[in-house]
Structures are given as structure tokens and as C-alpha cells.
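Take a look at this one chain, the form predicted alone, written out in C-alpha cells.
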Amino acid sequence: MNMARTVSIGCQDYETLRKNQYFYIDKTHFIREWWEAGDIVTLIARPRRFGKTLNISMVEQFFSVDYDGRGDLF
């Protein structure tokens, strides 16, 4: 039996977003990508209710120490 996702509108945290499996749209590619550009600034330039704010959270996570060993967000 596959269960329904819920669609979490308004979550902008990656961990609350992991751990409640709502649905969402993986972007951890992002951060591979956006490591290996290198740039020195980056600009992230998107419409309002876009994920900005998820992104940056996911990205903060993936590299702080509180969440060392948090292999199951990633």
C-alpha cells in the first residue's frame, strides 16, 4: 500500500521537512553544485514561496557540526 505524501506549504525547515516526510522536491544536488562553482558570491534569485529559505536551511545543516552524523536527513 503506498501512502500519500502531505505537501508541507510554508515549511522552511529541512530537518522538520525530513523528519515529518512531507513531500517536497529534493535539491541536495544544489549544494554539490553550488560547491563546486567555487564563486566567491552567490545570488540566489527567485520569486517569492520559491524555497529560498529551505534551500539555505538545507545547505546550513548539511555542512554545521550540530548535525554531524545526521545521515538520515541527507
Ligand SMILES: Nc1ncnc2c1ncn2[C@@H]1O[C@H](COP(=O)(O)OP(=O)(O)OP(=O)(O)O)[C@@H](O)[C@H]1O
The other form holds:
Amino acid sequence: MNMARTVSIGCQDYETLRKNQYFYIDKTHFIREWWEAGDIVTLIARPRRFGKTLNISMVEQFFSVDYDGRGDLF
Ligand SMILES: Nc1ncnc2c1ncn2[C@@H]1O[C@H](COP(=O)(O)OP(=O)(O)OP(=O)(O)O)[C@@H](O)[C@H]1O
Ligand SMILES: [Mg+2]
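Structure of the form predicted in complex with the ligand (previous: the form predicted alone):
The next block holds the full complex; its first chain is the one shown before.
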């Protein structure tokens, strides 16, 4: 078993990153936290390269009908 994973620094698409099994710090819990907070407006204030776009890609895919049944991703 090869434990070494590719650390991608230029992948902003959640599905691509997961499908290719690149190194990923699991932030899927954010979906529940964010959903249960019931916020109308969410400001994501993080510095450059902190995963804002990747996180939004994850949320988008989680709620997209195109990703219905994709338990492999979540
Ligand atoms: N949870 C994570 N686990 C592993 N790698 C991650 C994670 N989040 C982001 N990355 C990596 O860090 C890089 C930067 O993430 P992303 O582009 O989402 O950040 P950003 O905050 O939108 O950056 P920018 O300020 O440039 O728009 C991505 O290319 C991705 O490969
Ligand atoms: Mg970005």
C-alpha cells in the first residue's frame, strides 16, 4: 500500500481532488456546521490559498442534483 499522496496545490475542484486521491484535510464537517447555523449571509474571510474556493466547490457539489448518490465523495 502506498501511503504517500500527491499534495496538489492547484486543484480547486472537490471531485477532482477526491477522485485522484490527492492529499486532503477533511473539511466536510463544515457542511453540517454551516447548514445548522442557518445563516442567510456567510462571509468567508480567510487569507490567500486557504481553501476558500475548494470549500465552496465541495458545498456546491454536496447540494447539486448532479452529484445525487455520490456517497463516494461525502
Ligand atoms: N482541505 C484541503 N486539503 C488539502 N489541500 C487543500 C485543502 N484546501 C485547499 N487545498 C489546496 O490548497 C490550494 C488552495 O486552495 P483554494 O484555491 O481553494 O484556496 P483559496 O482560498 O480559494 O485561494 P485564493 O485566495 O488564491 O483564491 C488548492 O489548490 C488545494 O489543492
Ligand atoms: Mg479562490
